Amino acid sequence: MIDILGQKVYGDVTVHDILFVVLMMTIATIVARIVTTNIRRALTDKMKRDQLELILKIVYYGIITIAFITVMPTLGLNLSGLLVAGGIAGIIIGFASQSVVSNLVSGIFLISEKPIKIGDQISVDGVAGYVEDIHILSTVVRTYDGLYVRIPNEKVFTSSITNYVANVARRFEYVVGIRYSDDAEKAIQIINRLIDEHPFALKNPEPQIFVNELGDNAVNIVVRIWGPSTEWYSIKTELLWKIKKELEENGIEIPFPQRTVWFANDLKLKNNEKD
């Protein structure tokens, strides 16, 4: 019986070797399609289509290339020279594109993990504002004064991110000083009523109003208020002025810094001499 699989096609390469290579490449193609299909399902709603397609192509052809390089020695092709050259080129390209790859990987984690979303108000690496877009290599933030800042994804991913709207509610605080001669309980009642009347000041969590300190010039009342994360700043600025006006209309004043100075007898003598 003729051993067909053992028949040599060229050199030492047999029919069996060729069939093995075909089988391995077929398996690699199937694996590549399975992997890219799962990646597409996982990231379709989390990435832009062009960015996702780029990642899928890199993954797909990466798997095919690795399989191809692996099976080539079976066909009698010596890839050592090519691998050495490729390795040197890879090292050079690796150093040159280190930051690009780092930003790419960080971008994938940012998109999949979602610590921030488009429209969020954040502070990262000293830049505060609204997230305008999250690209595969960088994140664009529009600052509160209208400037667009592009931050590499590596810096965003490795920095401490403060997300001001991740929680639906946010607390802000005043310190209101009143004179020692004023009624602190009455002041607290007035402030509490103003907060209760404001449509956006939250009832739960409850606001906190209490005398915190007997200061050098005033009795300091701490006012802590919760509001929706998207409205807290307008509430803060609006209520502060209302509190000042309402306290003054009820005879409670916010004192200026005061200092009592005791003069020695010399001043009294001089005044007497002048009289």
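Each form is matched to the other, and the largest set of C-alpha atoms that superpose within 1.5 Å is called the rigid core. Positions refer to the first chain, counted from 1. Predicted model, so just to flag it, every value in this text is computed and none were measured. Compared with the form predicted together with its partner chain:
- With the core held fixed, the Cα of Pro257 is displaced between these two forms by less than 2 Å.
- Once the cores line up, the CA of Phe210 ends up less than 2 angstroms apart between these two forms.
- Comparing the forms between these two forms on their rigid core, the Cα displacement of Ile118 stays under 2 Å.
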The other form holds:
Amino acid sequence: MIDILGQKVYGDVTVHDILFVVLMMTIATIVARIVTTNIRRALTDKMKRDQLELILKIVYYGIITIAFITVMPTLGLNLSGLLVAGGIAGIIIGFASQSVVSNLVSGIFLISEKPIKIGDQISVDGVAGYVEDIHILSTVVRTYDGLYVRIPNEKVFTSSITNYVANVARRFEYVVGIRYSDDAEKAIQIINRLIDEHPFALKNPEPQIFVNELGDNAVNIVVRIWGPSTEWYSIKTELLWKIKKELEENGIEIPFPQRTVWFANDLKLKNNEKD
Amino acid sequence: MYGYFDLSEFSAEFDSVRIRIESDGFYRYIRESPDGKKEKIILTKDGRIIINPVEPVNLPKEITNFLLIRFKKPVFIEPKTSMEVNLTFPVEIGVFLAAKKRVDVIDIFSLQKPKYTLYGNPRMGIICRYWESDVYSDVPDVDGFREGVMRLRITNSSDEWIEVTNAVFDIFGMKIYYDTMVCSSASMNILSHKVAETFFLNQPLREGMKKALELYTSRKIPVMKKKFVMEWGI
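Mind sharing the form predicted together with its partner chain? What's above is the form predicted on its own.
Below is the entire complex, every chain and molecule, led by the chain shown above.
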């Protein structure tokens, strides 16, 4: 009977050795998954998501790397040999697939420079949404419409990135137009009170409310409010309608665009023509 | 109305907020306030309900773990001196369920309107719960469902007179005690005109006060630093 397991594949490495390595790597992958799943369960509500994802990746690939280094001698490889082989392979791969290497390097810079983190709201290369994951070659963004967009890291790294939540606070602005016959000071008082009542409209930096322009159809009041970066949009949507309602309840109206037309001749002339 | 209660026939009123437990096969926790009605179903056989003041950074939703107390009148403190003042802080009321030696919060409400502010700059600063307080020499008489009393030991370690207008605290490590009043103790060590170190102390204002259950030790990993360095002005 032919001893298949004992048959040499190359050098002293037999089929048995290769099967052993495959088995060990499979076990290592399973162990890595079990460990990362348990870490995720234990730490999900205790850590920031981006930090947790980084820890999980380190643990996962750490286990697999340790397992690979452990089984290397079985395949007749030693670490120094692998490094030389890896270096040569790296050069070959580099020439063969420049864009992949470019994405890889960009990914490393993105992870070290940290212009974006998992969970941040960003806009890059015309795509706006939440950062779902930062892989070594690409960044995954979930748009506000719920779409999955994969952006190569090279594009992320070379484009200008707008991170909406990198700073802890941000400002937004309304322009509220009132009639010329309305009391602008009273309107400013009302708007100020509404801002003060909103918990997330920040006390400091102070909101700014002032008459900015005597417009064609209205006296324009500019309202500038600072809010926590994570909450600014809800403040913006809540406050605008409250301001509109409260102003109207106090007899201050937001005028429609209007234009007064003066006729050179009296309209009566037109009637005379008909007669 | 702070304390430990059996689930059956529990009801309590805090000014405009009314909470009660109803039983119709299973328990229902109901809170009624001017903002509306909130109801939760509780599945338990012999649970208890605990009501006590909690760290005031949860409402209307948890976005920070810092509290900034602004002094209504600035305080000047002489060099190399340590003095105690009394401040007030906002109270949030936590409703906890307890069974089999495990406790969890089911509701938090407050009679105070929350307000937040930025300490520092928009790039590096922090969002804080904002509160304005008078500075008292004696313990002020305040409504324990609205305000607590914080005894703050201010130590000026610098060689100059320092003006203090606000104190910022990391809420991790805040120890709240209660009986008929709510209190906490903290320390502020001033290092220069712009830098101070704050931290909470584990001591009640008087003997026999009960220690409130803390939210900010059970939720997170207990390796957070307890001291906070105020580096953007005091």
